[in-house]
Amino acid sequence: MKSGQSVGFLQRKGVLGFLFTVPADAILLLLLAYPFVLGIWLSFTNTIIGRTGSFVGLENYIDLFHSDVFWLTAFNTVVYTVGAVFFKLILGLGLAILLNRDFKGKGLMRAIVLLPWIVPTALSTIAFWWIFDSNFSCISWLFMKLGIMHAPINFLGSTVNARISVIIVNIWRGIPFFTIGLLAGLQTINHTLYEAADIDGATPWIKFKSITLPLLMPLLSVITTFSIIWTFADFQLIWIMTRGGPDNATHIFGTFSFQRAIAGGHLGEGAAISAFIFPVLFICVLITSKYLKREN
């Protein structure tokens, strides 16, 4: 193109780029934006299954704020998310550091670590449901055979035990995500940094605190954010294991919303419950993005 020659409208980079992204944008609007906007709208109506509702404003939200079950669900969601993500982070980081070392059978160990992530959630949860069954639990059977206890443990029938059980299953499923992601990050760290630290007489803890952790923090923040999002919005695991019981002790926003909207038929109330998930996840993403910008 000669200097000074005008560029056609369709040949401009901005316009051409926009046209190329239109099909993908249309799919995203159809599959993501439309259901989200519809859910927000339903949360302001008294819609039930089989009947078109009318606009009721904040009535659904006000009713939820006066509901003991809703506040119990909020408490359960926070406990479930914080407990599961914390232990997934600690155990995943520990396994990543271990698997980053050279030892015999390292490839096999990496494959085994991936198994919880590969197995379908429904299938693995059903297996754990049997493991934690009050009558047929293999854990209770083993402890009784060893003489440690004389009666089966009521894993899913007790409030505290049920919360701990679902957190354990979530930890088991989520550890591979942390382990593999952090292992990839560890392999990008220059080994000369550790060699220089060895020359200076640094202990393993000093090397971890001064080299490993700072260099892993950007990746660790991203992985943790995704884990918080998936755990906070979890549904399958708890619904299959406990359906929110006993006595609503394991209900989180996802299961409580499904129970009220689909099983109970109150679409407006269910949509209002699920709407509480969005602000928390938005804050998590916002904090992470600000941290990453600061790191860059």
Second form
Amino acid sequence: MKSGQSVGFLQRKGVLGFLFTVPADAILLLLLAYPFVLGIWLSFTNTIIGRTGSFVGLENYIDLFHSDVFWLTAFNTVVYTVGAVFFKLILGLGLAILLNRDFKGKGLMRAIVLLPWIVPTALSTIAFWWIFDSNFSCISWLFMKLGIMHAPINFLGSTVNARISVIIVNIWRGIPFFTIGLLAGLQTINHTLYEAADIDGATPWIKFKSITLPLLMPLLSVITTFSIIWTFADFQLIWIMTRGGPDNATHIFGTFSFQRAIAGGHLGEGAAISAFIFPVLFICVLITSKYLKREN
Amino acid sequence: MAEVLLEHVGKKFGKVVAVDDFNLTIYHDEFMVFVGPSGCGKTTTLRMIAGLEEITSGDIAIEGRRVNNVPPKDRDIAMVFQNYALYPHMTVYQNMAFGLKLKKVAQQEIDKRVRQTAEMLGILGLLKRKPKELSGGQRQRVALGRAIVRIPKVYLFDEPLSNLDAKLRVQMRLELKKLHKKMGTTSIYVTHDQIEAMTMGDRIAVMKDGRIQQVGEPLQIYMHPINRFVASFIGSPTMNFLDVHVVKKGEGYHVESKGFSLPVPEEKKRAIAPYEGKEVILGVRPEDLSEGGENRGAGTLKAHVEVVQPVGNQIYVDVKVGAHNLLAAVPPQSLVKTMEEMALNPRLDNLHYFDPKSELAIA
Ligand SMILES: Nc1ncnc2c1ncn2[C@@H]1O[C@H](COP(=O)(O)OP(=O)(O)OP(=O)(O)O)[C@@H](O)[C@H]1O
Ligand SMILES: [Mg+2]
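Starting from the form predicted on its own shown above, please give the structure in the form predicted together with the partner chain.
Shown next: the complete complex, the earlier chain at its head.
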């Protein structure tokens, strides 16, 4: 064999495989790693829009640790994520179980459930903005017409109401993801398992607890992780509804970072804020993949 | 200790009649087999007995109690599903213990029963495994075990052996039969395999299009099929059917066609008399056609051999007799050769006659 050497090199385990993935690796590196590294770098500088900054070490981070708004934002982000994901999970699962039953017009119902997801968030959020408007809210109008209340509810004007409102909209938008994903999971569960359980004497609750839930668990954990990631790193919905207000009560990392970096011009500080999103999401993914590995 | 009674039971799925006017008593401790072609309503009937399917009409009673509206868990039955339906996330032990736990049986008693049953089925070493770590035969045993530990009044089996390979199936058949001998619990067993039905059933119910065609002991059905369908369904290879003419010859009758004339035995004389001069269907089982070296008299058929298929314990021979195609099963020592002539002697006492219109046996 004349060309023995070059063939040997290409055939060495993994070499050819690696070469084939190089283009994809390069694209990933360019599109994901570059902005990531740039962001981290910026967070160590005092860059302002229009002016190249200089390295300031941990100054941005130290400043944030002394900022009340930052801690409020961290608190808001956790409340927003936990509250929204919890209810999305419960309601999404419940809806999936309902839609998994056999009834007339279930095809139509399944299509309707998808609606919040199909409508662009910007559009649907504006609709909610109107629903929650302090003067023209249709909910307030209805309650006032019914004589239950005398003044309109200040949905987005008070801290607690505003938080609840944005969480509700997030739940509304996120339910289809849970429902459709879990519905697909439910349909893979062999129907005769429930019949076997019927004969074994299981009540509906025991069937849910002992068959549905354990068999759905791997999928449920993946879906929940995704939802946590998206909710934690949300931006669009809150920016349209409240811009983080009132009084920073609905600021989450995404919106606060954007406000400091783009609206306020402090790129370095903004980058430092968004850097807090990474470790949390990383831990999240780690836990899920550990769990899935154990399940297998 | 339980008798299962089905009276005029019917089931419709919308307009599809799955089971129609099903009447049957399954005696206490009996091993009853439902057999029939695909789609004849076997599974539906079994599921109605289990309570997994509502019945459209009629009554079902277990041990004298009408159970039409009793949920499955209160019928005291155990079912083995065709696809096993083992809980995939539970170990073998948990699978077997699940029903007992729900019945609030004491932990000690559960443990004792599970181990006893597992030992009997030879799966004691598998208790900690999950279903996906088992072979088909092992899963089958676990499915059986899950039913057995319950000690129910009635066992329901829906084609439990159909997923196994031929050898394992024969072995499991035997084990099931032994098990039934030992436990003596009323069992209803569904299969589409007539050999399985014949070997396992104390009695067999042959079904077609949602209706029972014939109920009886295996040999009784084999020897005296009530109609053409049962005759063709039970027995392997399938019975030959020939259109023949009834003619009177002297004191007795013959059935004739181009190329042969067979005397009707004495005891069938009365029954066949009304068909004199008319057509009937003659049924001949392949195993009732024996090879005759020399002409043995009135009943011998002159056959032209077309195809020879040795299957080991027998040789199947496709022959042409007159205008009819017949299959004969002859001993493996036979020296028949393709394209040669051979003489076949039908066992005259074992021939079957059917009315060409109603297809009912003439007897
Ligand atoms: N859920 C259902 N909805 C509508 N029709 C059904 C349903 N279940 C069964 N059928 C129909 O009822 C008839 C009997 O079905 P069944 O499953 O009892 O047959 P089977 O004898 O068990 O057949 P196989 O040997 O193929 O299992 C069939 O025509 C079938 O199509
Ligand atoms: Mg069936």
